[in-house]
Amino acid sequence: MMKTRITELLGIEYPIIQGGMAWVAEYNLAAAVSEAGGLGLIGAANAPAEVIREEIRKTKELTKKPFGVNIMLMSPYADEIAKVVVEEHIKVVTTGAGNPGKYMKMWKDAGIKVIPVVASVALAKMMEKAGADAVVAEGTEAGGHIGEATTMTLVPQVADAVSIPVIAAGGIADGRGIAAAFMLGAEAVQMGTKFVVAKESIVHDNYKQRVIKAKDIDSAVTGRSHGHPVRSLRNQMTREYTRLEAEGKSFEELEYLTLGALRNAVMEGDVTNGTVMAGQIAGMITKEQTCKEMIEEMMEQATKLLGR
């Protein structure tokens, strides 16, 4: 157990909440990291709400232990998902892409704890005035759609701005990234990457290898040209995208090259042509273990270091 405002606000044993991947946090996935004391979550992307409630409903037949929901803001389907996770009595939304500002009244109504993913000293001010209970910083060393500031920055900035508790995102893999993040300021820690490689994760074992095989020069930053910046492994089409991107070939014509490439990386286990998202902590992580093995390691580590 290591008690903060985040473990209190959730009712989790571990300052510990697995991010939000699309495609990747699935139900089994979620109810994994809930069972072994930390926050499992179901990453809405663009899913249909329907498709969302199901997965609500089996983490439920898998845990009793509290569990959230992330919602993509830009998802066509938002609102009909906003709506399922009251229906559903979901206890936690994080929100990324967006102002989650208009579903915030209902929200509360239902007493959901909302926190925003926030890339940004005011974005996260401009969180806490909307009534979130507390932000997750994220940093640029994160997988997937990413802002500029690293962890190291953001974090210290964001904590000293707001008055509600702030989760470190970005960069982090074992014990000493959750010691680090809390001497900045942080009162949890969120990743993505590291629970990518769980046992209970449903991601292609294609996926799981190169990740586990990567080096700490793997990691590549694609569309930063047209101001949507995502971060991946290293590979045949990430190549292909920065040529064509160097060229100066349109956001639209360099979207077609990766229509579909996540969910092909994912579930086909295309690690070539595919996006293989993960963060630049990529080198760190060598081994595939259970979510309890996992968090168990992770937070005997931390407790050792922040005792020093």
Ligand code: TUI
Given for the second form:
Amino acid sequence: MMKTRITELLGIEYPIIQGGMAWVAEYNLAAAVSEAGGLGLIGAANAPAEVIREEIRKTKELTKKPFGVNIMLMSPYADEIAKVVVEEHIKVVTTGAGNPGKYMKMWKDAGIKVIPVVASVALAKMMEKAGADAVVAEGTEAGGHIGEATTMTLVPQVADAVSIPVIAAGGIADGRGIAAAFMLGAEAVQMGTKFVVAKESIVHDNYKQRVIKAKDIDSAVTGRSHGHPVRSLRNQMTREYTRLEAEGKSFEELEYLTLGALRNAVMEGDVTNGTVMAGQIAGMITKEQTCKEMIEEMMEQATKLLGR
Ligand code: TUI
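Give me the form predicted together with this ligand now, not the form predicted on its own.
Let us now look at the entire complex, which starts with that chain.
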């Protein structure tokens, strides 16, 4: 148990939120994190709205504790999913890869707690003005689609700029990271890469082993030249992408190369030509554990460090 404005807002025991990772954040993982006292999230990513409705219903069968849905705003189904979360009485929505302003009124009217993921102070302030209940300040250490600022620089600047509570993300996977985030002004953390290797995570074992064996400098960022930077573990796919990017290939051509590549890595275990999205902290993640073991171990370490 650790009380912050975030644990109070969301009705959770520990200030730990699971990232809404594409393909990874499905109902088994979301329910396991929520059951362990954190906030589990279903990652809607690019999935059709009816698939997400099913995921929500399956999560409800596994846990009575609070959980949320992350909506990836570049998804062609974002508008539909924005309505599904209202229809299914979801209590918490986080958003990524865009500005959720146009959905804010509908969600607030439905009593949903809205927590946009931001990568800049400007968007954090805009979101507070639009009625957000909190923001996730995600640093460039994170996996997947990222911004430019580091967690160390972004979190205190966002905390100074807004009055709503701030959740830190990017580069956190143990109690030291949680304690450090609190020192920077955060009142909770969001973790993705750590939960990829959870026992309850359905991710293919090849993918989990790549994360577990990764070293500090094993990730690479592709897509910067097109304004869609994505961090993943270096492999044949990132090398090929980087080569074609340097040749000046268009965003569409590169997207074709990676079409389905994340699914192939997560579901089929193709860690050679697939996209193995992971954050820089992968180098510190060395074993598979249950979500409960992860959360309890990290919270024990964090509370000691924070002297609580
Ligand atoms: O969204 C994420 N991480 C993601 S989404 C994703 S799915 C995907 N797959 C392939 C290519 C692209 C996406 C994988 N990982 N994190 C939250 C996040 N949001 N990080 C950065 C941002 C962000 C960036 C710019 C949010 C808003 C923004 O600008 C909004 C605006 O319009 O001003």
